[in-house]
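The chain below stands alone and is given in structure tokens; this is the form predicted alone.
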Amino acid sequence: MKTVFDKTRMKNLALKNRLIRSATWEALADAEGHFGEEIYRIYDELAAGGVGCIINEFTSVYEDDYPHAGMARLSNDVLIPEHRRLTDTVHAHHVPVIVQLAMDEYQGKKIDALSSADIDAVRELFVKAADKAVLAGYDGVQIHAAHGFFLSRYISPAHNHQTNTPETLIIDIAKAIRANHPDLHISMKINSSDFVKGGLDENGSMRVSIACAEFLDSIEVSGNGTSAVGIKAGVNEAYFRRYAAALAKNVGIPVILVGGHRSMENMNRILNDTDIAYLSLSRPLVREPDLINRWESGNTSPSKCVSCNMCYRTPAHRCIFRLREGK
């Protein structure tokens, strides 16, 4: 029977449980991609609160890409030693830790707007920035094809129309990547659907998913429209669950479901009852950073978080549950 304390292996990481930490964004770097010092005491906390793994926060690949304000970046050599002080934050609590690698806008261009030559460039990013990630001490990247930004936009019908293939160039990054450092773990994050008109639907994620696996070494599940309100343990957690599992059976790879995981009790029954193979929570390790070693500890009581998204209008994104109580 499996359950989410299985100390495992995960291409190159050794995992002392089957929990990670989602990449959230803390949005503490400057413009041009330097970190406060607020960023290590976070990662300290997460790193030393239990959890297997993490994945930090969207990292830009491109210097003059300006999603959201305090976007991390590793688009420039100077960034490095900031990046090796986190990961070595990270390491000392012996945790690995994976760097999302990601992008909004190329020159401001449309996808249907870009020629070859700027998918070449593209490409050349994100592979130069895995560059640098492996200098800073990563012990893998993901490469983020979620949530609306570049990559989820080239893979989208509803943004792409150049081609029928738009995995190639998630395809052509992995490869390159893997070329260059063959033991780095490669993820990716992909959504289960645009859930919108004209969008990436699960037929069509499921296509992308397929093609990419042989490359990659995990797939985490995700969605558009995440952080849904009003989660209740045993009530719906886990709200990518179906699709996940769908995938888990048609990929030779870990997939990781991310969405709405509040309670022991039913990730130990993803766990078993699908082929799931890893758990990866966001908010509840804002609410909770201590949340992993709580439940390992014999209190298996619920997160306490709310799913009230309050700790995105807050700076850092922290709780406001921890704020009133001075943390």
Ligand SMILES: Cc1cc2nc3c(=O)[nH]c(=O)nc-3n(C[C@H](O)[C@H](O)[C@H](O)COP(=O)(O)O)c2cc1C
Second form
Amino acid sequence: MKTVFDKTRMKNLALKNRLIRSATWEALADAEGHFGEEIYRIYDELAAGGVGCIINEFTSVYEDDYPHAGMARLSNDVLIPEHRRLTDTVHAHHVPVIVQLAMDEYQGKKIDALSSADIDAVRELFVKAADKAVLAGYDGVQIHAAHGFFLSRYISPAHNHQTNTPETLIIDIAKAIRANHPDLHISMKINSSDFVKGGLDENGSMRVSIACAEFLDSIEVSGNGTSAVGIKAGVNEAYFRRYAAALAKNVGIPVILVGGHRSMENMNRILNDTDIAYLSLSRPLVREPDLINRWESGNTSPSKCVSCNMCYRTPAHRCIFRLREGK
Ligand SMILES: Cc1cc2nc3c(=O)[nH]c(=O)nc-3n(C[C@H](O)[C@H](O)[C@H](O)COP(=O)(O)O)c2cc1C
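Could I have the structure of this protein in the form predicted in complex with this ligand, to go alongside the form predicted alone above?
What follows is the whole complex; the chain from before opens it.
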């Protein structure tokens, strides 16, 4: 019988439970990627709150990439000490931390307009950012290939008409990172589906994931429109579960499922009814950074998150209910 509180190892990561903080953009960096003080307080609070592992947030590998305000970067060596302070903050609680390596635009070009030299340059940006991640003390990197950002569009037939095997770029990134850093955890976040006509569908995502799995240590399953609203415990939790369960049967590496986990009961059911190994959460930990400690201490009522998505709009992406509580 598996439970969310099983202690496990995932390659180099020692996890005290099966619950992972899914990447959550905090919007607390300046245009050059320098962190404000607030970021360290947030990660300290999160790491103290009981999660088994933290995936930080959209962290651009490219200097000239501005998808959203306050976004983190690991595109320049001058940023390494600030990321080192972040990893030290999390490690002080004996929690492993993974950086989500991402990019939105490369020189403003559409995917179909990229030359082979551009694609080589993009691969190098990810590989070089992984070098910086190691110097900064991260335990792993997550290649962000979900939610419509660059790699998500690159593997989507709606955007890439240049090749039938776009996963080669992700494989080449992962292979190069592994060659340079064999002990580093390499994860990938991918859409189960783009949910748009002509986009990456479940069959396409399955094909890409199976092809990449050999070069990865875990896969996190998400989908476009990832933060669904109106989630209720016991009613409509874990909305990518069916696809993730099928993927977990087809790959030999751990599958992490994100999206709409609100109750321990449902997560324990997923662990026992499927081969999904880990559950990741974002908004419930914005609402209650100490949720996992609360559950472990015996108060197992579901997450207080009402999935209103106001956290996308508040400063530092705080929960409006917490702000009202003066927290
Ligand atoms: C404020 C906010 C910021 C987010 N930032 C990221 C991000 O940087 N990278 C990412 O992959 N997903 C991001 N997400 C999506 C979450 O990781 C997650 O996939 C989604 O919210 C569904 O999980 P949940 O129901 O546990 O919130 C963000 C979500 C929220 C609410």
